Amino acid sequence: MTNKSLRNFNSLKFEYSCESFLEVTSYEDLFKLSKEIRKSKTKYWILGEGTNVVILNDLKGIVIKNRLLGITITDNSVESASGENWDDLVKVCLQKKLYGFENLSGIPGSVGGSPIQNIGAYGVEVSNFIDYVETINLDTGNLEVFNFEECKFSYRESIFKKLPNLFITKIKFSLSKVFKPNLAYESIPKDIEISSAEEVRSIILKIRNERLTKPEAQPNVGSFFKNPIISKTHLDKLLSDYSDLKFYFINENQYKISAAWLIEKIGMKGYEMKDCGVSKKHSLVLVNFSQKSENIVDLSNKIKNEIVEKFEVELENEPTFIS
């Protein structure tokens, strides 16, 4: 298909178009799509349900559609093609007995981002039960494994940033078959028993609704900013003057601190400008409500300037832009 709009396609609901979209089924529409490319060095991006990716202008190319579907479960491995979606996944291991998904419910997107951005959310982290990711390089038309430690994954990292030329076609994951619930995050409640998966699932999404603004009633990719990873200096320079900084141990010399609590320092959570703001439920979120991406680019690159010139803290964009 030519010329077709991308607005129902990314969370923002920008109205970009692209030069040619395809979307893909089979292994053999990808080796038949890689061989095209190779032959005409067309440009190309792959999309998944687009829920963290920043359109940033017409695509003049083709735009990759994955409808890659399929869940096979034996004893406790999980694979499931890329084009899943990622909350179904949760939901078809939770029937199954298999356990660990469940601090990731409610998160938004296909099975096939999960491994790029390195999931995460209320203590657990995809990488946790992923054994390797299966792949097909377009650029060469060959078919890629990558084990745990050839994924590289860090904190929502991961080689597959660096590879766009990937097209994520399955993963396989080993999940538990006894529950042991994680409750460690800080904003699950503690004062209540719990006694089964579902029941921390129902929990974490009680948390997402009541502290997350969901895409369809304002457009937005969730988190815009990752958290800042800075020195031990660094942080004790910051509490001598905010002893209420929010701040995670990593190791000796390095101490993850909130994004949040950045932007809400700076007065900035629920402000509005040009058609865009920061969402009134959580900071880490940027709603749009324009067609295009420089309002709320501006307003991102308002946000970071005004945190590099209070903390010395520069944040990271979470999602991926492409242009």
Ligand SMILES: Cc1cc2nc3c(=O)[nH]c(=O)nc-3n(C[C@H](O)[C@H](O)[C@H](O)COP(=O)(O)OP(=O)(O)OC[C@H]3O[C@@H](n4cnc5c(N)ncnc54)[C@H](O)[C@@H]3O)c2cc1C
Given for the second form:
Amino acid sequence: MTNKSLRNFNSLKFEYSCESFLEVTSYEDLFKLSKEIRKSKTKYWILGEGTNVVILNDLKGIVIKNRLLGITITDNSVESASGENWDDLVKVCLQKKLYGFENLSGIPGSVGGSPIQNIGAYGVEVSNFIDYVETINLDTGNLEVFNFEECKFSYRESIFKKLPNLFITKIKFSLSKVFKPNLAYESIPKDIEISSAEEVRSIILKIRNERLTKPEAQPNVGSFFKNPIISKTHLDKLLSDYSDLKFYFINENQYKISAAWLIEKIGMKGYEMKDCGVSKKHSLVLVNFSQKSENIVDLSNKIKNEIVEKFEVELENEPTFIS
Ligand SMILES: Cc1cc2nc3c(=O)[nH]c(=O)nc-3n(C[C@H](O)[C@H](O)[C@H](O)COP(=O)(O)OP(=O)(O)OC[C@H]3O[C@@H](n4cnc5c(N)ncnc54)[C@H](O)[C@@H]3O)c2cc1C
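Switch over from the form predicted on its own to the form predicted in complex with the ligand, please.
Complete assembly follows, chain above in first position.
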């Protein structure tokens, strides 16, 4: 389809269009597309459910919308096509009494989007369960499989962020047949008895519901910034000025600090600008009410500049910007 509006395909609800929009439902579609791309040298972008992209303008090229479906479960191993919805996969695994995904309940997006930024929530990351990620390299037409080490997962990072020519087709996960609740994360209440993974899932969904803003009500991409990682020297300097700074140990010389805390400290929680703002519920979430990206990009830059000035800390964007 040509000149299609992308409004219903990105959770910020930007009204940009693409020259060409193609929905892929099979590997054959992808191999054929790869041939065409190599011949025509057309620019392309891969789209899952559009919950972690910031589209900056009309896209001059092909948007490839993922519709690959199918889940196969054998024993404790789960193979999922990348076009499946992430939370549907979490539900299916719980129904099959396979455990591990419960803390990742309610994260929007596709299964194929999950390894890109190594989705994480409430003390768990998807990389904890990934055996391999299968891809089709659209620039060569080759099938390429990445084992766990080759995926180079870290906090909201993977090799795939640097290789946008790889279309993730399938992911193999290993889950546990034994339910072991992971309740260490600070915002999970400690005073309730947990006897099932379903209970953990409902607690997580309740917390998410209270803290996060649904894109249907206020268009957003979840966290707009990553939590910055700083050195021990920098941390000590900040702690001497701000004893209430929220931070987490990574290793002896690396500490993660809370980007939400930084934004609150510059007084921008709930801040409103023209057609966009910082969520009143969660200061890492920027909400958009405009059809174009300029305002939210200005707002994100304003936040970054104020934080550099006050704390000498650089915030990094979490979503992928595409143009
Ligand atoms: C309300 C809300 C809450 C959120 N909460 C969390 C959270 O708790 N934790 C968290 O980690 N994230 C969270 N996110 C971010 C988002 O849900 C995840 O990043 C999700 O994995 C994105 O999946 P998607 O299919 O929507 O990807 P898209 O937004 O469509 O794409 C994101 C990037 O991945 C690439 N991509 C997508 N699919 C493929 C594929 N098959 N092959 C190759 N590249 C692909 C795209 O090209 C793009 O660069 C939240 C977002 C929202 C809106």
